[in-house]
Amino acid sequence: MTVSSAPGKVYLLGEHAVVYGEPAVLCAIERRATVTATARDDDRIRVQARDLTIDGFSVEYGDGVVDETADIDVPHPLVEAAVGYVDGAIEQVREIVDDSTGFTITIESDIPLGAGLGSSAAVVVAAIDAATREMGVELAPEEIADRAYRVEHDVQDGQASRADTFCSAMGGTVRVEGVDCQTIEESPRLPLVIGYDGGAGDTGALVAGVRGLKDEYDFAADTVRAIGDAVRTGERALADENRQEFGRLMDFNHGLLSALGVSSRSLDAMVWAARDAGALGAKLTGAGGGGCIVALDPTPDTETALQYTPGCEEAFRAELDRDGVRVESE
């Protein structure tokens, strides 16, 4: 039996645009999705979740799919990508090892399933590493982000970026440009704090609806490019360590996203709930629709501020998890 885990993310500036080859900076953050992978005495695989927001989750593989059943409290559309990332590692790990081999992972999450906090990522980044390790082949944490990448962008169409499964990686701040992904090294500790308004985003439509602002109107592409120059400005103001000027930034980011349509009413009554409540800065994270917003605060006062903003259902502080996938038991 061998068990993996892999964190969850939070964009600081650039989710969208990055599709685009604009830069993007996030962080990893400790919530974690962890997977167990135990070696069967025959060819059948069995996929097990327990905490995706998901209750009962099962899929079993053998001559195709012969069971498969969902309790489910998320929408349909979630669901159906869960089950294409849970297909797309099998395939990466039927690639590695032999495929006369069977093995049960079952998948435990404390990251909320299409919340923004990159759950799908972190999901496959850790079964594919539980999985190849308990077929007795160690992958290097690069390879492993290249391979849940190819999940991802086959499952969204195309339309993923490099950067959620980079970061549930490496873990720690890192930044994505198109192919170069880098990891920061000297980045500063933020005061993060999360709000969740307990719902989720199609992310596949949410960048197909940008995609189509950006191919119809020019000034969408503009917004698109603006994006990007946010990030660069950012990136200086993270090196100097100076959070007023990030915390602006991390505003402007979030009024170009909504620009772009991929906000909601209820990430933006939490933003305006951390603005309200002296954050340095509040924006959306992931692709929207719903689910997080992260907001830049040392003081307790935005967390407490969310706890009682209606449509909020959960806010806490993020603490920057500098440990990318890991094994935590073989």
Second form
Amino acid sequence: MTVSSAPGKVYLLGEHAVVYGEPAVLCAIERRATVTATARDDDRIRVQARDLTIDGFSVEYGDGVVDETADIDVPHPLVEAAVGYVDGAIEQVREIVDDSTGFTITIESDIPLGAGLGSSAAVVVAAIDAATREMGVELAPEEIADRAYRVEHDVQDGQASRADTFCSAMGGTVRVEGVDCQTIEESPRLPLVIGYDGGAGDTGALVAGVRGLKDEYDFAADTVRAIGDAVRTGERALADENRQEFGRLMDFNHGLLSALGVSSRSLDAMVWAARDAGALGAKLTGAGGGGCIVALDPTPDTETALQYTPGCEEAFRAELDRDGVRVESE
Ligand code: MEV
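Please supply the corresponding structure for the form predicted in complex with (R)-mevalonate (the preceding block corresponds to the form predicted alone).
Let's see the whole complex now, leading with the same chain.
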């Protein structure tokens, strides 16, 4: 039995545009997905999930066929998504170890699902690490990031950037532009506050929506490029530790994402509650459509304001996690 964990993340700047080769800056946060992998005597895969902010579930499958008697007490799309990601992770492992050993995979996570905090990337990264170690192979975090990216790319119909998986595998603050993925060593700790509306967005549909707009209207393509410009300016503000300017760029980035149709009423309500409370900046994080916002505020005011904002289910401070994927026990 091998247990590995990997962190969730927030996009400080640049989601969606990163899919089209613009840069993005993300940081890993101290909320983790933990995956336990136990090799089996047969070639079947059993996936059990707990604490995915929903009731747990348990499914078993072989040859791509899900067991009809599976104990499923959550909506099927969530189960299908989780099975898709774990299936992809196991495929990667089988490619490396050249073996069709089955696994029992148990997922525990304190990252809300589909809420913009990188839950799926963290699950895939931790699953690849746990299952390869269970087979006696230790991969470098960069290789895990690359393989996890291939899984996300397949599950999201070829519309994924390397950002989420690289950030989860490496930890800390990262910059991703196309295939160029780097950790930002000198990055300051930012006073980040998260607001969560209890919902989730459909990443595939949201990414496809932006692509459609971008293909139809030149000004939407310009909006995507403008996000890239905001990120480049934000990188300089981050290096200068100019939080005021960085916050202003987060606000700007939210406006551009809104124009691309990926915000929502509850995300906007939380963003405005944070700004009214004096946050230096606030924006949605991740694919949008529902889920989380991230705000910059060294005072307790944004967290308090979010707790009283209708539509906000949970507000919490997010600490930068400098650890990426790590083994918890072998
Ligand atoms: C989703 O967390 C972030 C997006 O930019 C998609 C991606 O980068 O794969 C919307």
